[in-house]
Partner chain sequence: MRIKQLWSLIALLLLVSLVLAACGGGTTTSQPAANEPAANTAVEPAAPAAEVTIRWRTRPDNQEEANVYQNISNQLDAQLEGIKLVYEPGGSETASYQDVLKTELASGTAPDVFWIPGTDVADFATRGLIYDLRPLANATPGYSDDAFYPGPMLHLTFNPATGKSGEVLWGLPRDVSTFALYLNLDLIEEAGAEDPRELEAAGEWDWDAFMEVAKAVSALGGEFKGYGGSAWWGPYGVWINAAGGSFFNADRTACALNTPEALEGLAFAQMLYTQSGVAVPYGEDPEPPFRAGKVGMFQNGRWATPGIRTVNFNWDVVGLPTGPNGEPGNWLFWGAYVVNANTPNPEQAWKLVQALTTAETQGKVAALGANIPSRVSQEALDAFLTFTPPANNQAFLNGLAQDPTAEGPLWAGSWPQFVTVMDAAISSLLTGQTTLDNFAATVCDEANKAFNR
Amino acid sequence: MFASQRLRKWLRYSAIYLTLTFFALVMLFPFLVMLFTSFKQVSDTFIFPPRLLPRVPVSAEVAGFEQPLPLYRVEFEGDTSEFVLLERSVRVGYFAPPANLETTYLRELDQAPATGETAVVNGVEQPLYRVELDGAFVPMVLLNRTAMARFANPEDLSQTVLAPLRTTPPVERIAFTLDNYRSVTELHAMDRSLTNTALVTIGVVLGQLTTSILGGYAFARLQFPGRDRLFVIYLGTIMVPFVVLITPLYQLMVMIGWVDRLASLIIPWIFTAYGTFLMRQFFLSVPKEIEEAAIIDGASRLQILWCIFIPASTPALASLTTFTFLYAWNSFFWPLVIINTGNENNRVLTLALSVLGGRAADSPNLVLAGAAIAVLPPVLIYVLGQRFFVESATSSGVKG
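The form predicted alone, please: structure of the chain above, on its own.
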């Protein structure tokens, strides 16, 4: 009985974990495609059917050639062999005897000279060519012309094969290359944009944390005339759409002289009614007895805020930091308005990705390398601060 219960419990948990793992992989698959494609060569991104892992062609050293020659898998004497590519375009033709057009022979055009004679095939007079067949020259007509590649055994170059280059699979190996990241950072100034974005994000996060903590504490604990009305008015600014603020805010930046400068991306956004409301509501949950005991012990308001309220509000601060960080890091519309996209010195990541998407539209590996540069820092920060983020979502009281 106990064994059957354990078995059912184990099967139930296994089904749950398998289901969760499946959906987790589905959610992670686009991210993995972006990450692996950022390590691919441009030719590897257009392979059909698509492949997840990046691959590079394999070459072989051949005597008499200064550079290694690429390897391909070709059919030779009934087996699949790895041959090197000697010539990319060899003019060949399909020849057939005039009396038996169904039997064709593939020969190089240079090796089948014209005989000067003609033959009537299907009511049409066609020239004859000398085609070698089993050591003898047989007159044949030319049915079709095309171009093929010449492949040879790297150990014995006399063993050659003609095959279409487009349909011949190359020999490849799994390899990750950093050339895309190097190209994106050096040629498209993505490193400068990453630095600017980090600077703007840190400035906005620190600014909003500072103003939200001070404002939230003042509205929660300090008594002054009109406090509640002022808080309601301040909170009501959340209802003002951002598009309404664009024109007056841009005119203000023009008057101050902050157009096309990083200060316009930081200073206007260090004040947030949402952050003030969040911290005020959390500070209200702190028992007044703790604050009164600190006042009796001679602590000042700043000491109470720094030593009592801020350590107790770690979950709320983690939530505010998360929202602010994501907003500042992914902000696009306001930087597009206030920063010239051609200004590489003050451009942020969102603008750089927009420009890169146009310049490298035919190179998805470069575009996804830039996207990976923009995505990986937030993911890394989330992984490092996961404990605080989970705590901010589950905590509902004050830490003791």
Second form
Amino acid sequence: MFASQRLRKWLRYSAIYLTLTFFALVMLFPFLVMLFTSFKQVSDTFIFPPRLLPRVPVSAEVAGFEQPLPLYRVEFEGDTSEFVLLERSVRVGYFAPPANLETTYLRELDQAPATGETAVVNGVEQPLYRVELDGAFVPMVLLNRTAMARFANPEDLSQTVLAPLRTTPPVERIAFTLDNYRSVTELHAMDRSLTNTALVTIGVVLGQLTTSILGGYAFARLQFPGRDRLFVIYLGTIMVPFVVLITPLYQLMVMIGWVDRLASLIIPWIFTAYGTFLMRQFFLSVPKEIEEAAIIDGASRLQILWCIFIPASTPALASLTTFTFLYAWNSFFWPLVIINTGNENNRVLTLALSVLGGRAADSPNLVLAGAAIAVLPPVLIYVLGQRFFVESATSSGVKG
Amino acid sequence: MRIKQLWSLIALLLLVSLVLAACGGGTTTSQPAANEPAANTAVEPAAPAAEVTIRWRTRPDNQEEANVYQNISNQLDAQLEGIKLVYEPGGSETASYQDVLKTELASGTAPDVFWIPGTDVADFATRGLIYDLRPLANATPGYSDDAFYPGPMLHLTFNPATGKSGEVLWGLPRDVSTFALYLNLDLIEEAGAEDPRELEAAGEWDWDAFMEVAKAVSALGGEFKGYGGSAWWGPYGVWINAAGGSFFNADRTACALNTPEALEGLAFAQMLYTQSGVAVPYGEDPEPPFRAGKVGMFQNGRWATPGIRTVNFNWDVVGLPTGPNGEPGNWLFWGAYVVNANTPNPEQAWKLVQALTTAETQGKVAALGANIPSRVSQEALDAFLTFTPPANNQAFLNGLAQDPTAEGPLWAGSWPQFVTVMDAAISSLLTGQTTLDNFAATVCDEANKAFNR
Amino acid sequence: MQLTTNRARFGLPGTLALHLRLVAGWHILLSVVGATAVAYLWLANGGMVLWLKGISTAVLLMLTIASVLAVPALLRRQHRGRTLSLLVNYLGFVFALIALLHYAGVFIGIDALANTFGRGVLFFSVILAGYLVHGVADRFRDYPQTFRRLQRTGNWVMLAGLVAFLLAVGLIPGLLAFLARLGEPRNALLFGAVLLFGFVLWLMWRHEMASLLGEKSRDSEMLNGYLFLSPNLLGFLLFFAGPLLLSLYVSFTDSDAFGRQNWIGLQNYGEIFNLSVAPLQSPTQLAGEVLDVRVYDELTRFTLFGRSYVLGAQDKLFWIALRNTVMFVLTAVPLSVVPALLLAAVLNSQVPGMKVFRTIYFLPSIAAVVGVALIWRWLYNSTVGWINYFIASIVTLINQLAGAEVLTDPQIGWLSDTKVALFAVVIIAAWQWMGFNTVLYLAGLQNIPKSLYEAATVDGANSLTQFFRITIPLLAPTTFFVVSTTTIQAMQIFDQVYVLTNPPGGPGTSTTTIVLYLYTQGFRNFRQGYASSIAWVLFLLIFGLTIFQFQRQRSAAAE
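Let's see the other form, the form predicted in complex with the partner chain, since the form predicted alone is already up.
Let's see the whole complex now, leading with the same chain.
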């Protein structure tokens, strides 16, 4: 009885952990691929089957060659040995005696000259070649042509073997390269984009906090004519999708000359109905008595807001900050419309990344290094302050 | 509490006022350092070295190509007096380069000189976005339209108001290009197929021979494909052209995709992509697998050469196979440098356009690998042949000689709209979602809406 | 009580009365200037767009009238006069300040700040260090001396860091240049206006003036209310409400962004909704024989009561985009909500390590969509991508287990096959949204009282019954929130498609969504009027959906 209960508990736990781990892997795997690929060389990316860890080919110095030659694992006399690649493409053919097409012999085409005679095989007349077999020359027909690479023992170059280059595994070692990050920042000005994104994010977050706190306080605690009607209008606009605004906002930016300016990414975004709403809801829960006492003490409204309300509303501030941070850092549609792709100086990360994705479509190592630059800062901040992130999501759900 | 307030107030004031001030000053103070004299000259017109800044832009498809143009910009910057050049590589994606340009033209932040594909000249010209260079050209000694290939010049001098060519000048062609097949020689040899270059030399390089090679390479295994072509109008247009068909009727005023010739070409393309299974599926970008060594023949223009020079297998190019018409049906691709209609410095912009299209500059661009000179000059062509790899550069020039169809804008309609309909219809044809009969019955009804009614 | 003491302390009625008369004079001047400006706007300046002219006139007239009304009220020492005067001067101050900053290049100068910002980043850490020292001080509250010293050190470090940061990003040259710009006539004028408005504002805001005009606490609260709301409200009007109305106006025009903007009434909406149905002789008959193909394109065919019909649309792409969007919503929302609920239920079972898993699940939702889409583009690669590799491996495994070829490797062209491309986008979206929804559900679950489950266990209900009878009904509010926000998000899908597919919306039209189509029309074909009307259709759709969900939620809650 007791044992079966323990067994059931154990089963339950393993089922839970199995599910959780599976989903955790699904969630993490793309990030792992991004990270590992960003440390790869381009020649290591288009490999099938795919593999996670970055690898580089190993070469060996060989007497008589200026450059080191790449090493491959080949079958030689029944063993697997590490040979160097001597020649990439040697034309070879499969030969067979006309009498017995089942046994074929692999020979280089150059070493099997045509005899000038022919033989009828399967009803077709085919030329015969002089193929060496155990020291003797035998006339054979050519069944199939292909190309193979010649590998040799680096210690003894006379030991050679022919094998298809494509299917011969190279000798490799695991090595991480930082070149991708270097070339992404230098060639594609990703560092400048990072600065721009950081600046825009800081501007939007600070601005939104300021306007939302002030507005939220006014809506929550101050009586003035038209307040409730205004608040309903604010609430109603939360649902308006951004795309409705995109055309007129673009035309407005043209009018005031902010196209291709970072100002267009910051200033229109520091006034939000959502933030005001969030702060108002939180301020409503602050007890009125403290505020009244402060007013009797002669404190101004700004002092009350600063000394009483703001310290009391850390969770709401944290959630507004995280939301705004993520929104500003990750926004793409608006920068795509308003910032010139040709102007590297004002590109934000998402835009630079989308340009990089097109221009370096053939080097996923570069693209994913760029993606890592864009994705990792929020992830790091998240890991450091994850309590706030989760709380922000939670509070949005409870209060929304 | 008092002290705390004071501190907060001081910090807040400092932050707000000083950051604002810092922004304001930054414009003038850091711009000379950042070499952005555009604003500078506007502010101080009396600057002693009155250099005019000209911004120009192309659409590089890869980093190698972007580097080519940056080098050219640096060379011309030193060469042209009184002009400071700023090169901006535009977005690479076919879909957004022109869109972004138009957005910038609408908002007044577009560069002074920019490259656009030949197909887009009409859209830009009829919207009044590009400058008519004819008066400036007439005043330029030694300038002649005839120095360039006539196909592009026909469209670049077309006046939509009168319907005649030769009256205006929208720009000068940057380069011309034709399609060739980039070959993975290692793969073709391993497959034991005939060498397409030898077949071409023997005059046997036709659609059947092409299919033989493609089938042999595909037989190497599931992930190997004999042929790869990108999913846009160029590659599939070749099959239509080679069968004697065309996108439009002769005077480019209606859709001709349902003519028997066009359908014959499309039938071959459909067979190639669907039934035979030898092609990289339509819609997949074939360049990555080609560069990964998994595609035998990759159809692309000269502009792909700089990127392909980095692969680690033996490669070369060969001309396109001839179709039932006896011609390979190649395109004459071209794009032109045009001038922003609202540029404050049209003279300097015209100078840049000329400098970008001299035989010398074109030679340099060609040397770096991306382009074929757009000037009709044996000298330029001879020089082009020396820029290897690929060893078989002649394949591109043969393409020029074999009566290619020049790409061109639709003066009588909207090319973007036409191509949207055509791409969608052909995409569903080549991915096996619709039949050729159904395609033939419906495509022109929809595509004809792109023409002005 | 307080008022009288104030008056006793500061009461200098002679000076105050002078100030009051000065302000009244200032308002007379303002009224004249305002009226002149309106006249100038309509008589001399013809180049302005009509709606802009209208708005400017309205604002100017409002200020002028307020100014005129303020004069007698002030002279009669009514508090209404102070309110009006404050309103006029505050708005004048704000507009003049914004104009000054604009013309002095402060907003545009943010670009230049970005140029030098990198240099100052290091000093940010100094500020952070100061903040940390300040924070550490809190631990020494019991030792007042150490506490104060630490706090003071922290403050000084923060201040030093801030100053160093500002110097590093170019404060001095910035200030100098700003001052130099002030010398330009227009800027000098604006600067003067800022000072004047500011001065009058200060005059009127003072306690003395308030007392003189008999401010009541209700008045003070009202003024504070508007003042606090004003930054938000002005920005909201300028960048949200204004553009929103403008967008509605633009949707009735043929605006093309190159200067054309003619009123065309409902034509844009007419084009969107222009549909035509025609009966077919046979299901395979060509649409061109029954539809006017000069207007309509065949959208789809359907069979009703044994007869075949063909549906044509003038703007076929809009309807395809709508269909794709609806398909997307119908798959992405369940796929990101249902697993989230299950995961939350599992996570809620109080096993150790729950927080680690929660952290991991939340991760995708904070990553930039563009980056995520690029990662997945690589995973989806049909030749060397991981996903096809996993599928192939599983197929091989199953075949080995079965000992026969029961399955063949499908070799899915995730981004090139029109039948699966949209689903590829759905997978990414679900992957990204699932963690967020999980966290929301987790919060909802933790609000359910434990006693309910305990009671149910006593009654003998098993955990499955409990889940369906207790958990799901009690989670209804959370579910409403999760489903409606995810739906709204899904209706506006754009970034993923734009980055993932090439050309965007491809292959063919299989992933063209409404927002992507809107982008194409507005910023590729430059039919911005048409794009605006699409945006409003989308807005109405979202609005309707949300209201519908809200109603259902309400009626469910009422039961």
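Positions refer to the first chain, counted from 1. Under this definition, the rigid core comprises the largest set of C-alpha atoms superposing within 1.5 Å between the forms. Quick caveat: nothing in here was measured; it's all calculated off a predicted structure.
Student: Relative to the superposed rigid core, does the CA atom of residue 182 travel 2 Å or more between the two forms?
Tutor: It does not, since the residue 182 C-alpha is displaced less than 2 Å between the two forms after the core fit.
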